[in-house]
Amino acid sequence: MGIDAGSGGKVEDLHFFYEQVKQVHGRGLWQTEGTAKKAATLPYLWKFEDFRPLLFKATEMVPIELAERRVLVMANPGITSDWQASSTMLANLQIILPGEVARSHRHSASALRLVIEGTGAYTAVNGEKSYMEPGDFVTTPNWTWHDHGNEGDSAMIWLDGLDVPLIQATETNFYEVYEAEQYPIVTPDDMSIRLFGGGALKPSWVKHNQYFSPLLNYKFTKTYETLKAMSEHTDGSPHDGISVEYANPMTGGPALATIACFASLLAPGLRTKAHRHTGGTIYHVIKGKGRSIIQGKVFHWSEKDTFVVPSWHWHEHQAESESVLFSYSDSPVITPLGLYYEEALKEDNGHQKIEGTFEALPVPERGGGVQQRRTHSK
């Protein structure tokens, strides 16, 4: 948007006026592009086979006492102002070795763990340990004390999903380290599973007046069993296959106050129809192999890969083998604000025209740093 000095005075006078406004930290709205702003998040895919050796390299290079959390961030190439997967969410990979403890802290951001490989490690939340296995979805709600430990005999790796960019945008991001390495254990291990893991059955004597779920660990074995049982009688959603939301058993709402989490079962050969909706979504492949078509571009994924679908981007999925996709989004935040919209593709029988295949991009400069190059294994 622009404006000339045709009826409002000389060009020199207009420029002088703009400078006066600038000196008081102001700007004419007509000098901007209005309220429209192009989204920075790019559709992108991170291959686990690229990250796994780097995670183990990190265990050799960086002691956990120094890092506190030994984490590699998956950084979207479109967002050069910070390291994040989408405009509102992080997607990170964390590794912990046998005998290690990632010390206790708490923060305003909500966080989730999706276990990728390994057994014998736990997440402890407010004094309750929950032992984790591959495919498990574990919650660490905002402002709860939490630490991680590995009591097994092999490394454990999981996906960390956090709403840090969203919390930072509201300037409500607080962080505190606990005085000791671990918060005291005050509840029997996996007590929340015994109390709240019964599906529609919940303890009548327990009161839980929080925005988040009281269930810490949604076990993959039960999730997969439920998905398979559903698939015997229904085709599910035309856009997501057999899809379930990880819900708060007390309210039926999302498991975390600001993050909605889902698991979707895709039958071999199934191709879903395309749709788009507001709110960016991050996907992780728990099992299987296939491809997703995002804005006409093909993204080939395999087990343990992670990819992002930005807000209002057409997307559809096609499974080569039986696949389970875990996904999370910021929909619990935008829906109450009246900002959630969804649209199904009506043309071409609900499928996009394929216009290309995803290729990894060069690493952009961030915050004035030195640009680096990386290779991408096909």
The other form holds:
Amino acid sequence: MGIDAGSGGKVEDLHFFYEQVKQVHGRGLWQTEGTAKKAATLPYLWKFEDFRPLLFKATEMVPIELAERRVLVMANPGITSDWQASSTMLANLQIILPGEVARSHRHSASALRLVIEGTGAYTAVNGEKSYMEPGDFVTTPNWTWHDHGNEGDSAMIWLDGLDVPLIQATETNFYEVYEAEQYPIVTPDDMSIRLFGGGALKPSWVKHNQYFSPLLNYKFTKTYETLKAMSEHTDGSPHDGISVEYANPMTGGPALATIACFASLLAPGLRTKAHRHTGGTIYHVIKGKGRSIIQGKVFHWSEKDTFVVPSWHWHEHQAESESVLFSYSDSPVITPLGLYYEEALKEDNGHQKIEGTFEALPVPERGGGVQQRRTHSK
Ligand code: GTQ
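Now that the form predicted alone has been shown, please provide the structure of the form predicted in complex with 2,5-dihydroxybenzoic acid.
Starting with the chain above, the whole complex follows.
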């Protein structure tokens, strides 16, 4: 890139000038991709049926002590880093076998789990266990010690959402391994549900001046019951159907400091109207079958699939059978900065023109052989 010499000088002079600027680690702004840089996150969909057998294969091939977390990431092919689902967030699938423990650690990244299959495993956060069941939304706030253990008799799989790319971009990424495999249990199981799971009833004596929700597990049975009760007398949002946010019960704010999480019930046959907003969103199908149209392209989804709607992309949903979509978004980061914009599609009664159907992209050659990351086994 560059510009030719204007009236101010000869081309050679200009090149000499650029070189001088370069020598002090500078660049002319007009020479850089700078402000013209395009968003990289592609709308994308990962089928659970593709990942499930690979997760089980991972249980045979990769001991949990080696992996620390036995996790397959869903990598957005638009992003060259090759391990993130969107510009700010991860969408990973974790599997843990009966008897296994994923050792205790903590990080400044915030994390969430959406349970996909199995029972009997818990996540312990700062010494409080919460047993997880399919559909449960479980929080691991930033800088809290957490380990997972499977005390059941079947494998357990869940979706992990984390804000690691965001935390890395701000260079606030810290990570620590706990000295023992498990952090000591110091609180009765599911104490957070007892204290903070009462909906509009919150404990009046408890102070919780934190950026994140004190509730560690939002049980699916309760979420689904709430959605169904709402759906009896309202259609909810024209864009999201009957949609609820997993709120911090003490403040009404987002569940995690940097990630807002939602569940939407879509009645069979319902077609929402298209809108677009800033903030990337990752969707996970808790229940049902249908399609979403993202920026004119049809994405067919069924139970347990995961897809991403990048910032400022038109999207609308259509359910074939009754569906519940879980979603998480980086909106808590952009909203306080005045960067949240939203727009409804006005043309064609709020529906996009369909221009094609999503197909998985060919996998790029990224070179390199088998790579092994750090391990934390003793
Ligand atoms: O369970 O703590 O998918 O630390 C990635 C990093 C899960 C976890 C991930 C993690 C975890």
